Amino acid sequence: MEARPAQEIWETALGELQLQVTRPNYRTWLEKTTGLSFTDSRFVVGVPNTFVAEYLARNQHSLIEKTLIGLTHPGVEVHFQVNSARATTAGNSNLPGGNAKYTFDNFVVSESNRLAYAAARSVAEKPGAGYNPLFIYGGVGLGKSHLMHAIYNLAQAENIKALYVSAEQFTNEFVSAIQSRSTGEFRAKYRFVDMLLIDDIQFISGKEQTEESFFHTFNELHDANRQIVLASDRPPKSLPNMGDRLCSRFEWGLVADIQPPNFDTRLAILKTKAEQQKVEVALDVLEFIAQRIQQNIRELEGSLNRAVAYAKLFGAILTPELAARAVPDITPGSNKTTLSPEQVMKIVAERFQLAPADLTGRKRDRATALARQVAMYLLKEATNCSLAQIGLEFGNRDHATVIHACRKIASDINNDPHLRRKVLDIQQGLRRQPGAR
């Protein structure tokens, strides 16, 4: 296969992988990668480095491949590959730094976020001039970092010395340093910037030295009037065992949070996400999909990804009922119902042609268990069940019975596309069900 296809394929499986692993770990390891080729069954993936290429294939081979295989077929096998001209832009800054495609311009405004934009907006014109530090804060995938990324963009475009961290890579310099004993190195480079950025800082709670560490950066930053931003997942009184000077001094400047957008800002957010790929969606795809994804614009956004990557792969006109078959397998659990047990089984066992009956009996042959066991699974991915409560009402089954079928089920829908596009069917008939949200 050509080039195209393959990236096509990769941004694909970088809709999941970026919804199945942390953040951090996403945008250090996978965001700059790209889909290089696809022969027969080896899939090339291409990495800026050998580093990176050593971390993949040591610690995510497995995730990346079961994903390539749901997406393609059995026996694929990936391998990781440098990208001699990706490597080659991505050494031509000697600061670590933000993502260009993250600005104000296309960072969309609501009563949600107005607050920490106009907050974000005023440090990146004028550092060190007003909020010093300025702390944000908000759940998982609200945009925290994207207003990070704004700042540290524009305070480049300005020639202002910008350094822009996650805390996992600050506490792991750090660490290194000490090792190393190149402490005078790491406190160089942190400290004789003009503004410091440092994303999840609730990473280093706990950490003794690392807090220490950064106690006195942050000290010598502020004392010279350098800015500082800060984000994080909750508020500076909240962040467990801070210590308290730390803590007080995150509340110096101005603390803004970030809320989750409702529908209006979240059909917003997802038109400007298609402008800026320049492909066309239509506007009942787009409000199908800020019906279901309600919490998480990186989700949502992830989401949107997967639906025109899906529809290119297949060469299929993206409609709402499309979209249903590329988002449910990469979000699971995110949009449980309100549907009864008895209303899930009863689909399930029309669609592999039982009675509701044999799903709670004790029939063992091969379709029957395997209705069994999808609807087990669709219980627990669509519904508010405990295990436990899944376990009664298939005939007073124990919790690992119940594990196991979900288990299976979730790895076999990766492996057979036959299963998958029935799974898939019996989800769609589950959200036209009176009661289904």
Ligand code: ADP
Given for the second form:
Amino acid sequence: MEARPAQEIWETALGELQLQVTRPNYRTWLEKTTGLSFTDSRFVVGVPNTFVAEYLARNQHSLIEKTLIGLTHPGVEVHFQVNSARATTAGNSNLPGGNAKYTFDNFVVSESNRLAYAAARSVAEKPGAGYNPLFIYGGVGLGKSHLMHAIYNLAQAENIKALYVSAEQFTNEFVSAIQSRSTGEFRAKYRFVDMLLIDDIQFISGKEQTEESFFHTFNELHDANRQIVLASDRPPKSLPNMGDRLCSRFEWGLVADIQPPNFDTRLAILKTKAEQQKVEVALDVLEFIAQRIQQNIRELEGSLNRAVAYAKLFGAILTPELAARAVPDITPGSNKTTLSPEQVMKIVAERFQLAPADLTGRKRDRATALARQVAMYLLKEATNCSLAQIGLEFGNRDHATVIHACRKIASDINNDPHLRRKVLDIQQGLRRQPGAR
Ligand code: ADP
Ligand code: MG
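Same protein, different state: after the form predicted on its own, show the form predicted in complex with adenosine-5'-diphosphate.
Shown next: the complete complex, the earlier chain at its head.
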């Protein structure tokens, strides 16, 4: 068989994998990979180093293989190969600390994000002169990071010394600075900038030492009229365990939210993305996708890519019918899967980095107990299993235990957006399994 367009298939696969693993996980392990070759049933993925190759082979082999099978044919085997030359050139489009592809020009403005957009523009143009800090919050995939990068890119273009980091990176650097006794350098890095952008600030809440260090950074920058921009998945007051001092500082400037976009906006975004990628997609197809995907713009974009890739792979014209096959239905109500309880439990265990046997076993540490409860909840929500049957699947637990687990998770996902995201991700993953409906 002739070599297939490996990179094209891989890009589509990455789009899906991005929805199935956590963001840090994606960034660390998948972002810098490439599709090297696809001949017969052998798909070779290029990775930057052996460390990544080992990690992926050990932990994400089956997820990746399943994803590729869904896009190609059964029996595909995935191999990881170190390919450092490609990995370094792939990074060139990104400015250090930022992502050049996110700008104000390609951000679609609508009612749902107008305030955040206007505020972002104004701090980018006149840092330190207006809202300080600017605090942007909103659900996953609604454009917070896009705006952060847009600010960063504009500031850079105007020679403003800006620094963009995720709160996770900030935390990691802080921790290693303490370990290597180089807190002076750490301090200098963050306190001598004109503009500091920290993404996903919710990540530091509850991490006392990091919060403390950020508190001082914040004060010094603010006192010196340097611009601070923060993005979060929820408003300052709802950050659990965030110290009051920081919480109130977050509200000193402007707090701007981003809401899920309405249909017209989703359609406009799809048009922009298709144009950017220089692909022509019929209006009825874009409308179909805008109708189907309502909550998350990253997913909206991923669905467009997937539909386009599908049409290419099959050499077919992209119609709404083909798009319907390419884009899984993730609207609420269609949340039953045809997967077996063991398959569901296996997927849950994988996502919690446990073995399936841990779920059915007797371990009672917090992580295992949570994974077990989530698995019970998902079996109830996503399969047709009865409570008694679910109890049996989990090593003969009684039906009261199952009810308790289901109620607890139902209430926890209401209150804890992280858990909600994780459970939603798993649910989506379930629907994407080969054999799932
Ligand atoms: P968040 O940080 O809120 O989770 P991102 O900023 O990463 O979300 O956005 C996810 C994807 O959606 C990105 O590819 C981004 O370009 C796109 N996106 C989000 N909002 C818009 C918008 N208003 N116009 C164009 N693209 C958008
Ligand atoms: Mg983000």
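Numbering follows the first chain given and starts at 1. For clarity, every value in this text was computed on a predicted model and none was experimentally measured. Rigid core (definition): largest C-alpha set, two forms, superposition within 1.5 Å.
Asks: Relative to the superposed rigid core, does Arg362 relocate between these two forms - that is, does its Cα move 2 Å or more?
Replies: True for Arg362: a C-alpha shift of 2 Å or more.
Asks: So, does Val76 move by 2 Å or more at the CA between these two forms, with the core held fixed?
Replies: Val76: C-alpha displaced by 2 Å or more between these two forms.
Asks: With both forms fit on the core, has Gln179 moved 2 Å or more by CA between these two forms?
Replies: Gln179: C-alpha displaced by less than 2 Å between these two forms.
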